[in-house]
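Read the single chain below, which is given as structure tokens and is the form predicted alone.
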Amino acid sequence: MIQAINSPFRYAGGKFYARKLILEYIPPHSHYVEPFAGGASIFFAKDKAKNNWLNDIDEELINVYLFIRDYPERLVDALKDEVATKERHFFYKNIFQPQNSLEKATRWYYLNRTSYSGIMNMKNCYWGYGDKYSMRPENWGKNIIRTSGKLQGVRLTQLDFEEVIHQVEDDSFLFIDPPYFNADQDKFYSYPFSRECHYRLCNLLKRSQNKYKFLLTYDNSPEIQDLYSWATVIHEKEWNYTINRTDDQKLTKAMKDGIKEQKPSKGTRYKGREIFITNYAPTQEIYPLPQKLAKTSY
């Protein structure tokens, strides 16, 4: 069995710091599906199911996943001589024009590992690397190979979430982590998720809730609580996380939760606050989080 590992990416809105809380809610399952995979922190933190499906609407993200799964050595070779500098970040963001899918994957991976909070919307994709807090380029290859091992046999698609949910096997477990309802998404994501999309997701889950179990994570808002009043459980959750300034970061603002902008100080601690929504009653911790995951570079 392949051990729990960290996501290969930094990802805005990802669940890196909430993994232990989420794992405690996951019931036994043989089919595991993430319609909004993003950095897929939960998939990587848990044991693999018999069948696994990661989906995201972001074509470039899925392209990188496909290279990591199917051609990891090619991506490792493309990145082997890279260094993390502002100049290289500027080059990949503003000058480099990828000519094929490997070059697209190389560009995306480099920018993700060196940008502030892993934000890949080019309008807000700022330099955000620091040797003390970021995974160093000399470790990127090992990270890719390790991730490739866990992705073997995993289905990877770039579809609208509705197509995915319509196709899931009966008795599957779905971890659903859509963009926040009240977030200023233009800052973080390349693909918009409108109010209509939130309502469409809710209606779809309500209509088909007896087919599978789902855990849905959202920002804690009255609108979402009202939308999902039909669910079995709505639990308010809170966790600690830290924003570390990179060694020479010059940003004057931190885009926190898509709402408030403020200058981060080194080691500033914040509270993550969300609601967990399920169509089942959670019973016990199924996938305890290995202690070492909490200590590795993000």
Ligand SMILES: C[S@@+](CC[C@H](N)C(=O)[O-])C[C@H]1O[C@@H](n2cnc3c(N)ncnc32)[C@H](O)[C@@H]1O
The other form holds:
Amino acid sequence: MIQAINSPFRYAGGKFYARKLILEYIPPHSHYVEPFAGGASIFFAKDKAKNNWLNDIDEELINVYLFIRDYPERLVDALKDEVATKERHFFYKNIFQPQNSLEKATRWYYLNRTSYSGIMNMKNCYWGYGDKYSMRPENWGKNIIRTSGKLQGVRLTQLDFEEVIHQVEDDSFLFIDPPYFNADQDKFYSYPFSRECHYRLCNLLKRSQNKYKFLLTYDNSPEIQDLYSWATVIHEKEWNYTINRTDDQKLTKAMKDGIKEQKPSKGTRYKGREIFITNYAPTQEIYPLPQKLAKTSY
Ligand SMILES: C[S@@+](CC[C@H](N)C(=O)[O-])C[C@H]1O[C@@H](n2cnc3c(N)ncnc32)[C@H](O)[C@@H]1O
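One more: the block was the form predicted alone; return the form predicted in complex with this ligand.
Now the complete complex, all chains and molecules, led by this one.
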């Protein structure tokens, strides 16, 4: 069995810090599906199901996953002499023009590992690497190979969530982590997610929920509580996390644009507050927690 590992990516809105809490709510299942995979922190933190499906609308993200799954050595080779510097970050962000899917994957991986919070929307993609708290380039190869092991046999698609949810097998478990309802998530991701998309998701889940079990995470707001009043359980959850920042990030444009509401100093502690919405009544100890959640630099 392949152990719990960390997501290969830093990912805005990723559930890295909430993974223990979320794993406790996952029921037994043979088909596991993430229609909004992003960095897929939960997939990587849990034991693999018999069948696994990761989907995201972002084709550049899925291209990197495909490379990691199918040609990890080619990506490792392309990144092997890299150093994490502002100059290389500038080069990959502004100058490099990828000519093929390997070059696209290389650029994406480099920028993701060296940008603030892994934000890959180029308008808000800033240098954010720190030697003390980021994964160093000499460890990227190992990270790719380890991730490739876990991705073997996993279905990877680049579809709109609706197509995925229509196709899931009976008895699947869906971990659904859409962009937040009230935050300006278009700053983080390459594809906009409008109010209409949130309503479309809600209606789809309401219509088809008898086919599968789902756990949906959202920012806690009266609108979401109201939209999902038909669901079985709404749990309000809180967790702590810390964000480390390089000195020159303290006054970046990202901050001025309000990506974080307050100006954090180095190592600022935050509280994550969300709601977990399910269409089943969770019982105690429903999914065996992996013995040890991987702990490495994130
Ligand atoms: C909150 S993030 C997921 C984070 C993930 N759970 C993690 O731990 O890293 C939401 C993801 O939804 C994706 N997305 C946005 N619109 C989508 C759509 N219409 N269909 C599928 N995925 C979409 C975004 O590209 C983004 O990766």
